[in-house]
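Here you get one chain, nothing else, as structure tokens; it is the form predicted on its own.
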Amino acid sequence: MAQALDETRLNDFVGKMLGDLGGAMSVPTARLGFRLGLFDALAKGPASAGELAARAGGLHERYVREWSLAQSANGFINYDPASETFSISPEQAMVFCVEDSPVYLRGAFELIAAMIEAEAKVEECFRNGRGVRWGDHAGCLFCATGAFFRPGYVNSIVQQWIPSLNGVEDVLRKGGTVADVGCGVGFSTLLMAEAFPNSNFIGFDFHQPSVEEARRHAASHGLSDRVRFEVAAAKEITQTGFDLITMYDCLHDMGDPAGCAAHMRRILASGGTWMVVEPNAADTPIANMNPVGRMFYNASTMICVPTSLDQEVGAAMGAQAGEAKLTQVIRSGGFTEIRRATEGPFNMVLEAR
């Protein structure tokens, strides 16, 4: 028997879809605002469209006016109809202008664009069951991913995550050896190196363009003396004796996370620590049906699962694996002490010994 149509529920659902579609359509215009410096220009004070166009370096006023009205409709900036001026509040500026803010979201818009660019490749994977090699998804997925995670790393690694580990902060202050596995473009590695100048850091990643970008970052920060970056998959790292191994948001992307765990155990020094940072997901899908879970499930469909399925084993854990599954994988590598050291709205930090 066909289920009767509920007009109220239909209208509510269409209303939700209008909100979602409006948000999706904001991605290209917001990206333009970042690249053209319009958000930053507006942070200097309220402006008409003409004043904002001039302030942003002589842009075309008509385009700037339409862009400004679009961002006002998005709720990203504010519009005063009496004076026909636009402004950005301190709270909005934290998202669009303050690069070291924990909620700076330029990288999120870039990541969404990269996901859309890779749509055809992922669609083909649905048919053939294969994966997409990391770096082949889109023009600069690795850049977008680095930018997406950077605000969280800037505000959490040194301030909260490392201090939550038993005795690790003292080791690093005195001088330890650290492997940052799956380091990407090196933001996490360099943040640790700046905070702990007596320690030595090696960032490992299997994606050569990411490593090359990380080396450029190290040189520009004057940290090449105690930081180096190497091209190597997690299971191919030959150096041993690390006091700390870190993995930021990458274990679930690996083709063979269990094999990786076993190798991390082999290359750790006696008494060393493995810190695994992963999305703060619950252990059941129904418990992840929330705004954060929605974001990660979509990203996992387009990025994480295809990346893992391209690699050896192809475990495809996904970005919402949850603590129970992650703990099982870590324990399979020979680690006997595993605990959730700390957590935030987006990440959990697991400590393994």
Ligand SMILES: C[S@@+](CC[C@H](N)C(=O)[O-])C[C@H]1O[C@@H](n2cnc3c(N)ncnc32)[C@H](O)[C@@H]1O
Given for the second form:
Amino acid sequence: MAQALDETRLNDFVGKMLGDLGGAMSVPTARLGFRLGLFDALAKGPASAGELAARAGGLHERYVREWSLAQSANGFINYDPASETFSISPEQAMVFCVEDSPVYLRGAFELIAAMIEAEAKVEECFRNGRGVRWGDHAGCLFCATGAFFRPGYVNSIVQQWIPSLNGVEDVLRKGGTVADVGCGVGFSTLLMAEAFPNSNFIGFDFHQPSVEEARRHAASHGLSDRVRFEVAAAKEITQTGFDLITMYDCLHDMGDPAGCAAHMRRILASGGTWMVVEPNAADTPIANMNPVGRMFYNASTMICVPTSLDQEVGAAMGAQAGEAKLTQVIRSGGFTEIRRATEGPFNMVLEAR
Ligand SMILES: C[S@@+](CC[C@H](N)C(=O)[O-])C[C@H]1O[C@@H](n2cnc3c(N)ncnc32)[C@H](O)[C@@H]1O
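Hand over the structure of the form predicted in complex with the ligand; the form predicted on its own is what we had up.
The next block holds the full complex; its first chain is the one shown before.
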């Protein structure tokens, strides 16, 4: 017998959808706000639409007014009807203006746009079972990914993640050799290099444009003497003897994570440490049915699974692999001591020796 329609449940569900669709529709307008400097201009103080348009460098007032009302309806900024002015609170500014805040979310908006841009390619993969090359997803998936993860890295790698590893901070202070594998545009590599001036760093990634961008970042930070970036797939790295290998949010993207684990074991110095940073997912799908899991499952469908399926083996672990599966993969590479060294709301940090 067909289930009877429950009006209350329907209304609740449509209410939820309204909120979700409003959030989705905010993506292009929020991105415009970042690019046109509107959020930053508002952080200088409350403004009418005309004042804000002028402050942002002479934009058209009519557009800025509509944008401001849209952001107020989004709850991203505030509208005062009495004075017809807009403002941004310190908390809202942490999300929209403060680039080094742990909750600066510009990259998340960029990532969503990149996912939409590659939609047709992923749709085709659903039919043919193939994957999408990392560099073929969207015009700048790699920039969006770098921006998405950067706030977490700026606030965690040096302060929390490396100190959570057994003895590694000491080694890096004295002078060690570090490989940052799957380094993307190199934010993680450079943050470590800035913090540990006696150590040397090599970032590896198989995506040439990411490596070129990383090299530009290194040069602009004056770090090119101690930091090198090289194009190489994880399993093709020829250098050996690393005291520390880091992998930030990329093991699950690789086609052959078990093969990569075995190769990391080969290229580590004896007594070296492999730090695997992965999304902080639970081991069962049902336990990932929460706001963070929702984001990662969506990103994983559009980005991580197609990226892995494009490569040899095509393990397609997905962003929500969870600690148990990750540990199994790491162990298969010959690591015997594996533990969750620390975690944050979005990431878990596994230490393998
Ligand atoms: C989600 S991004 C993370 C990038 C960077 N670690 C970060 O956190 O910003 C995944 C990265 O893994 C790289 N990647 C995927 N498979 C790879 C492989 N087999 N060998 C080397 N790099 C790989 C991609 O090019 C991409 O830069």
